[in-house]
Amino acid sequence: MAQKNILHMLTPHKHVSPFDVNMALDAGYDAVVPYEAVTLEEVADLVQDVIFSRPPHWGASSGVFFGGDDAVLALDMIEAAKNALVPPFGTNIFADPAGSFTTAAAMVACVEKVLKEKKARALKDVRIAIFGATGVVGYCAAVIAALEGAEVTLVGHSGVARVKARADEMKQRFGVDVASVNGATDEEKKAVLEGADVVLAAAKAGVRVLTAALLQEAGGKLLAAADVNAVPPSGIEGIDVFDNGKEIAGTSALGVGALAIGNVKYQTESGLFKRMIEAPEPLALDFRDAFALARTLAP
């Protein structure tokens, strides 16, 4: 009987993401098989189908795929799967929700080695201020950066609650202590990036969040700033989206921006699934997996 690379894609949602799909069968999976609106309770059931189903030592060709857009609930879903393996079975375990975990680990990946080429700077106790922080992106590029030792601050559009009910979470979930701040009216954003080094922009797509005027009167204070938007207008004004460590105009800070940290995404998770396909022993991974092999592909 021929063994088979076979990826089971779940969702809560109603669609499982078309990247995705293409993404893992590109990367050399023989079927992709979608599960849409899985909720948190049936993973178990679904994870040891997924394993009984298959001799012990074909594990690492099964994979287990949690999408969605919901940073805190794929994590959670990951450890569902995680606690529904019967050893010696297992499979692959992996999460991205709606690209965050390869897109965050891009971004800060990025933003890494532009500090430490042109500014002789490391994410340790950098202080990194994040926009658009509630959400999945800016969600999981705090935590990165955190265990990674910099001093970071979240930053609300719409007052402090969410932001502070987000640095919680963190912490109780990861042990990392995180900021938060709001950063609704100019003033506010002024007084963010006075005490930044880095801003990274993690908004809805098409919100500007910070204009050049802002970055300009930050003077030489800021050393980067990244923007994961790739749709007019950018987060961040003054950051082309092709930029990777070019100046911004009228300030000292270097620019990173969507489709330069969205190169490195898309290795990013592509990799990952080849590293689950080429996998002796079935692999659980998430964002900090992510992290570690965007880091090598940063250019």
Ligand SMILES: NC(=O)c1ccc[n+]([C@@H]2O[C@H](COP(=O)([O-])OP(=O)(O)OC[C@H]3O[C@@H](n4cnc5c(N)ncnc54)[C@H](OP(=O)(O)O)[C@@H]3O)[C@@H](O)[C@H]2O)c1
Contents of the next structure:
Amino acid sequence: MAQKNILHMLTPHKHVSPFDVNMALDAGYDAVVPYEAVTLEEVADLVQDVIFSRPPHWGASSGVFFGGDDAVLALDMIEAAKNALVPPFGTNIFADPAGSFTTAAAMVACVEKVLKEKKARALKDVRIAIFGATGVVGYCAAVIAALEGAEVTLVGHSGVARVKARADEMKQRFGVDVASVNGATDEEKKAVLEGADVVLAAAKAGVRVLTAALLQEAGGKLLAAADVNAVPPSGIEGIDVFDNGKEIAGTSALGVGALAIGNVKYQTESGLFKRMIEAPEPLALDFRDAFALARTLAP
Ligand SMILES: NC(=O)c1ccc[n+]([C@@H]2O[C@H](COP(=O)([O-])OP(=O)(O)OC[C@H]3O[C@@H](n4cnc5c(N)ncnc54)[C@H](OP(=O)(O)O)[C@@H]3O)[C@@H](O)[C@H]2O)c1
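Coords for the form predicted in complex with the ligand, given the form predicted alone:
Now the full complex is given, and it begins with the chain already shown.
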């Protein structure tokens, strides 16, 4: 009897994401089963219910996926799931809360490619300022870039305290040092741009964080700017959603737009589901795995 590939999709919210359900089924899962309003404390019991229902050599045919919209909670859920495994019983484990792990991976991978091909620079030692840094996408992008050796600054829009708390959490969990500043006013944003080589905009959908005038005032120093917001107005004025390394008018910075990033994000999420389906042994995947795949997909 050939075992089915079954994905158990857990979310702390009222609904799992239809986007993720479609992605998983289109990638080849035979069944995707939603579990809603799941708490961190419930993860271990659910995971053990998954693993003990099948013989150990079927472990890679089961998967547990965490959604939601909180990167830290999703990382905690991954850890709780890993700790609940009872070898040789296992299951694949993956999280992509609000698409953030794969979106952030795609954004950083696209920027890395543009920097490498058009500016002869790597992520290492590049100064990257991230707007929307208290959000899930901003969080993951910051950690991915910092782990690659970039000098990352989290930019807040309502004081420095909340971005500083995020920076402290990243240090504790991943051992990365990232700076934090406030970037609410144009003056503060200007100062951020003057100290950055790259800006990433990961703010709320439909919120413009940087105008063309601010980018132009930053002069010719900025190497690249990426924007994940696909809902008009764009997060960074002057970047079209399809841009992938096109110079932003009035600057020498190269723009990367939301749909260029979205294309890599889509392939990354799908690719990680496929990888779990095809894996001979169970895998545990987070945004670092997403980045490793995304950088092979960035056009
Ligand atoms: N292109 C793609 O494939 C793709 C995929 C997924 C998501 N996205 C986009 O990625 C972006 C980030 O998503 P997310 O899930 O991380 O969103 P999120 O959790 O809502 O975070 C958004 C961030 O924006 C900040 N913010 C809210 N209002 C702001 C304002 N007026 N000025 C500056 N910053 C503001 C939030 O700060 P607070 O903490 O104060 O709320 C937070 O840091 C969204 O635009 C989303 O649509 C794109």
